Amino acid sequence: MLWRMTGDDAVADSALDASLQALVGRQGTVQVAGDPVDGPAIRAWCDAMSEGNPSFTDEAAAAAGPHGGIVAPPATLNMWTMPDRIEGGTAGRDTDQPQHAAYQLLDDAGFTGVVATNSDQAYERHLRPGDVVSAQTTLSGISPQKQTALGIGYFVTTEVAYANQQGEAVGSLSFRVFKFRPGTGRSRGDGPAGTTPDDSPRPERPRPRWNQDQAWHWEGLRQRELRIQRFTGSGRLVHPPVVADPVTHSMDYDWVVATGRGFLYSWTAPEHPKAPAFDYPLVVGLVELEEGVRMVSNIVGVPPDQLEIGMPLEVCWLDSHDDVTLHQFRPARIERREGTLTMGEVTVGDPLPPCPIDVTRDLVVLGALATFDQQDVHHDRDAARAKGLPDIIMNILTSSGLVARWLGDWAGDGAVLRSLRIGLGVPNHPGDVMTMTGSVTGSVAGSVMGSAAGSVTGSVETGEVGAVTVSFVGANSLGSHVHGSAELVLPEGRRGAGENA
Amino acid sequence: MWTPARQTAIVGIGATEFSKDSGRTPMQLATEACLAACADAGLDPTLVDGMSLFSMERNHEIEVARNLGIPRLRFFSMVNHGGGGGCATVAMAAMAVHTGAADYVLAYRAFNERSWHRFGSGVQGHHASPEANDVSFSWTSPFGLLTPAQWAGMFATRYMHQYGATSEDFGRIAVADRRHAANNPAAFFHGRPITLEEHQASRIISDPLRLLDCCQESDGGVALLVTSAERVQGLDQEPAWVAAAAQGVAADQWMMRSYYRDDITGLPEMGVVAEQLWESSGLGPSDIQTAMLYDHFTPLVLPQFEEFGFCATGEARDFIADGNIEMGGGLPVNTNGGQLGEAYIHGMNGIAEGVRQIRGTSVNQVDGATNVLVTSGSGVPTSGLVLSAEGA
C-alpha cells in the first residue's frame, strides 16, 4: 500500500527536517576500537574476499614487500570501529554520535529501512597488526526528503577521520546511507529496487535437437560437462561432431571433457530483430577452446563494448529448458598478476580485465562477518524478507573488499591502493553473478602522494612512482551493483630499480 | 539426344545391410554407403569432387563431405521429384564428368524409413529423431544466432580483427551499390543514393553489421534462357556467352556457419569457383571489366575480391577505396545496384545485369564490357559465371 502524505504528516515532516538539520555539522566523540588490528581478522577478511596479496598474510613475503611487513588491506579501514567493536560500546545507538541521533529520529518517524549507498575511502597510512584504530565522525549532511525506487527517505552523510594509537591519521571515509520508510518504493512493492514483477511467460529459446550421433554431447551438458568428440584411433577432436573421422574414416569415437577454458575468436551482438526468448544486449561468440576446437556460445557477464578478440573465457551454464542445459562463456577470472604493474605498462583508456564474481550465499554471509557487520539482512534470510527483500544482500564493506581484491589481482602485490570510492545500486543477492569491468581514466607519473605512496618508495627509488585512476562497474542480473573509482600507486617501471630484463 | 553415349561409367557400388532397424543414423548409413562405393572402386574418397542427389534426400552433400573429409566439391545437384530422380542422379553425374565439371561423382540415398519415421505413414507432424540437417542448427540457434545477418556478423568481426577493416569499409560497398541503383529505374532504391555518413548512422542490426550493410527483402522474379551455340542463330538477342560456369564447396562447409575452419575470414568455396572459372575460361582478373558480386551482406563482398585474385588476401579494403568499384573506377561492381540497391532475387538479377552489360544495354553501361564476372551466394555452397561477348 502506498504511503500517502497527509496534512499532519507534512507538519511532522517539517518538524523532523528541522531536528535533522540541527544535527548537521556536529562532531561526535572519538571512538576507539576495543581490539587492535590483528592477523586472524585480516586472514578471515582475505579468505572471504579471495584476496591473494601476501603483504596481508605472509610474514616472510610481506617483509620483502613494499610495506616491510604485514599490513591490513586498506579497504578494511572502517571495519575495526564497527559498532560492535567499539571499546565499551554496545550494539545499541550512542546518541553522543550525531549520526546515531539522526538515525534514531528517523526510526521514530517510521524511516526504519536503511541501505548504505556510498563509501569514499582515502588511505593515508597502512594499518598494521597491533594498531588500535580510533574514529571521529562528523555528520556532514542530510538531504531533503527524497523519493527513490526503494522508498521515501533521507540521505545521511558522515565524514569519519581515522587515526592510530599514536594519533597519526590513517585515512578518512565519507559514508552515505539512505534511511527510508519501508513500503514506499516506486516499484509497487515486494521486489528489490530495480526489479519489476514480470508476469508474462517468456518463450523458451529454440530447442536444440539431436539424434544418437550427438546425444552424448547434450547429455554431458546436462551434467555440466563440455564433451568434445574424440576419434579413438587418431585422437582427433571434432566439434560439432560427425560420424566418421574426416581423415581416417574410422567410426570409433568417444569424448573428452573439455577444461571449459578458451578464448574469444569472434563474436556478433544481434540487436534487430529481437527474439523474445533472449535478453539484450545479447552476445553470441565463437569460442576457441584450449583443446583446439571452436564452438558457438553466448558470452555473458561482459558488455559488447568490452569484448576483445583473444580475451580469456571460462564456461558457465544455463538451464534453458526443463531438460536442456546450454554452455555459456564468461570472462575468465584473471590470474593474479605476478609482480607488479608499472606505470610504463598503463595507458589511459586501457580496459581492466573483466572478472565475474559468483555471489554465493557463503560469500554474502562470510563477507559480512569478516567485516564485523552483524546486520541481520546480510546473514538472515527471514529477517531480510521481513524487511521487504527477497533474500539477504551483500554488505557494502564486502563490495568494497571485492573491488579492492579485483584491482589488486590486476595491478599486483606491490600496487598500493590510495583511495576507493564506491556507490551502490541494485543489491547483490545470493545466486547472482557480478561482473567487474573498468578502465584506466587517469595517470599521473612521478608524483608522490602521502605516506601510503611513501611506503612504496621503500622498494623503489624515491619519486619513481606514479598513480593511476581507474573507474569501474560491477553489474549483476539486476543492473549496476557497484560503481566508482580508485587510485593506485604504481612503480614507475621504466626507471625502476627493480625492473627485470 | 544423349550426347556422351558410352563415354561415362559407374565404377563403384556400395551399400549398408538392409534391415527394419539399422540402429544408426541416416547420416551414418550415407557415410558408410559412400565409403563402400569408393572402396569398391579403389578410389580415395577425398578425390570425390561431385555429388548428385535427388529430392527427399535429407543427408545433404555438405554433411557427407564433412564426414569423408572432402576438400572441395565442384559439382552438386539435386534432381526433383523423389524416387523418379534415381537414374537422373547418374545422368547428372555423367554430364558432369563428361564436361569436366567434376572428376568423380557420388550419387546416394540413405534413410531409416522403417525404424525412424515410417515412410508409408505419410505426413504426420515432425519426426522424433532429427536428421543431420535438422541437427545442424542446434549448434547456433539456442544461443540466439538466428538470422543470416547474425551468421554474417560472426565472420565480419573476425575479418575486421584480422585485417583492420572497418565498418566504413563495409559501407563503401553499400554506397557503390546505392549509387548505381539510383540510376536504375528498375531498382527499388532508384533515385536514392546514400552517403558513407548515412551508412555509419544506420542502426546496428547485429554488431558489427548495420542496417545499410544488409540487402533488402524483395518480391520479384527473374528467369534466364540458355541454349547451345548452334541454336543461337535466328534468335533476337546477341548472345552472352557462358565463358565459364562453376560450383564450389570447400572443406568443412556449412550453410553460412562455416565457423570451424582454421581460418574464417576467407570464402574458400568461392576460391574453388574462382579457380575453375579462370582455368576454363582462360581469363583472369585483369580481363574482367565489371562484376556482379553477391551482396546480401557487405562484409561478405570483400573476401570475394580476394578469392578471385583482384587483390591479395586482406587487402580488399584498399582495393575498394577511392571509388574503384563505382562507375568510372577500375572495376565497377553491381551496376544494377546489386541486392542492396536493385532487389534481392537471390542473385538471379545479378546474372541478368551481367547479360545486359554484355549486350551493352545496362543503365550503368561499362565501356568495353566484354567479360563479366557473376557470383552467387557467399558463405554457402556456391557458384559463379563468366559471361563473355565473344563465343567460341
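Note that the structure is a prediction, hence the values are computed from the model and not measured. What we label the rigid core is the largest C-alpha set whose atoms superpose within 1.5 Å from one form to the other. Positions refer to the first chain, counted from 1. What changes on going to the form predicted alone:
The Cα position of D322 differs by 2 Å or more between these two forms after fitting on the rigid core. Once the rigid core is overlaid between these two forms, P241 counts among the residues whose Cα shifts by 2 Å or more. Once the rigid core is overlaid between these two forms, M251 counts among the residues whose Cα shifts by 2 Å or more.
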Second form
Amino acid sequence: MLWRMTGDDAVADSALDASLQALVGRQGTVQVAGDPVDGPAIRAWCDAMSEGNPSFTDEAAAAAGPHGGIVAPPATLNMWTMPDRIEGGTAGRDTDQPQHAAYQLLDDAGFTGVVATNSDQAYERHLRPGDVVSAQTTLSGISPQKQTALGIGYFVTTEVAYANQQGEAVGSLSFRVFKFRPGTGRSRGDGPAGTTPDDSPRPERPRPRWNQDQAWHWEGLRQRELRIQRFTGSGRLVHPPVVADPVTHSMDYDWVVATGRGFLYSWTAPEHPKAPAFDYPLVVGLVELEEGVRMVSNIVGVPPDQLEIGMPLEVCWLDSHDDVTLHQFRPARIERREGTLTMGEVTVGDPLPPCPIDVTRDLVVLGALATFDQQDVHHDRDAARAKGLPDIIMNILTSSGLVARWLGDWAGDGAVLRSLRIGLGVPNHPGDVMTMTGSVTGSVAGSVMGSAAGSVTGSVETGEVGAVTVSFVGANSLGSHVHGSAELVLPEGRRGAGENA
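Please supply the coordinates for the form predicted alone, as a counterpart to the form predicted together with its partner chain shown previously.
This part shows the chain on its own.
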C-alpha cells in the first residue's frame, strides 16, 4: 500500500524542504585521502571485478602499455576518498560537508533509506601508485519530495572535484543518491484506484515427464551436469535420449558430461497464447553444443533484438520444482580481447557482445569492501531489510567497476576509459544475473584529446587516437539495473575500404 500524507506531515515536510534548500550551493572543505593510491588496493579492486588489464597490476606489461607504467583503474576515482580513508580518520570528517548535513536532516525526519542512483565520472589524468587524492564537494541540488517505487524521498546531488598531491585535476564526479522513508513505496500489485491487487500465486512451469530409462539425464541436471547420451559401440552422441543407436540399433550406452558451451543455431520467440508460468519475451533456441549435438532450450539473459545466429552461449540452470532442474542457455562471457580494438574496426551501430554477470553474495560484499564502502546495506542483510530492502544490494562503485571491466574486455588493454556515466534502476540482489548489452553510438576519428589521454604514450606506431561512445544497459530479473554511456580512447588504426571516419 502507498503511504498517505497527513496535514501535519505536509507542514513538517515543508519546513524540511526549506532547510534542505538552504544548503544547496554550499561547498565543503578539501578532504585529503589519509593513504596514497597503492598496489594492494588496486589488486583487491581488480580481483573483486575480475579485471584483467595488466596496466593495473603487472609492472612489466604496464611499462610497455599506453601509460608507461602501472595506473589505477579509472573507475576507482572516488574510492580513494571514501569516508574511512579521509586524512585524520573518522573524527570530524562529515561536520563541514554540506551533503552530510542534508543527509542528517533527512535521517532525523525519517528518510533513513538510501540508494545511489547516478554517477557521472570524467577522467582528466590517470592516478598512479603513490598519488594522494583530494576531493572538494559542492552540494549542487536537492529535488522536491518524490514518490518512487522504493518510497517517498529526496534526490540529493553533489559535484566533486578531484586532484592529486600537485594540485593537478585528475577527475570529477556528479553523484546522486535517493533518501527515502522505508515502508512508503509501492507494493507489488499496486494499481489504479478501484482495482484489486492480484496476489494469487504464480503457476508453476509444467512438470517434465520422463521414464526410468532417462532418469540419469534428469539426475545429472539436478547435479548441474549436462549429460549427453553416448552409444558405446559407435561412440555416437544423441540428444534427446533414445532407446537405441539410430544407425546401428545397439542399445548399449553411457553418457558424457558436456562442457555446457555452444552457439545459437536458430531461435524463435512464441508470443501467443502466453502461458502464465513463463516470463516473456520467451526465447526458444536450438543450441549446437561443442560436442556436436543440438538441443532445444530457452535462451535467457538477452533481449531478442540482441540475438545473433552463431553467438556463443553457455549453460545455466533453472530449479523449476523442488526436485526438477532444467537447462537453459545464456550469452557466454566474452574472452578479453588480445591486443587493442582500433578506430578502423569500429562502426556506429556495432553491438557489444552480451555479457552475463552472476550477482553472488560474495561479489556484492567483496565489491563493497574493495571500494571502501562501509554502508551496511551492502553487507548486512538485516540492516538492509530494516531500511526497506529485501536483501543486501550492490553498491554503485561495484556496478561502475563491472561496466568498466566489460568495456575493457571488449576494447582491449590499450583502450583508455575517458568518461563513464552511470544511472541505476532496480537493485542488484544476490542470486540474480545481470547481463550487459550495448552498442557503439558515436565515433570521432582523429579527435583532439584532452589531458585524459595525456598519459597515453602511443602504444601504436602512429600515436594517433580517436574516441568512441558506447551506450549500455545491464539488466537483471527485475529490469534495468544500470544504464548509461562511456567514452573510450582507441588507437586510430586503418579503416577498410568504404568505411567512414
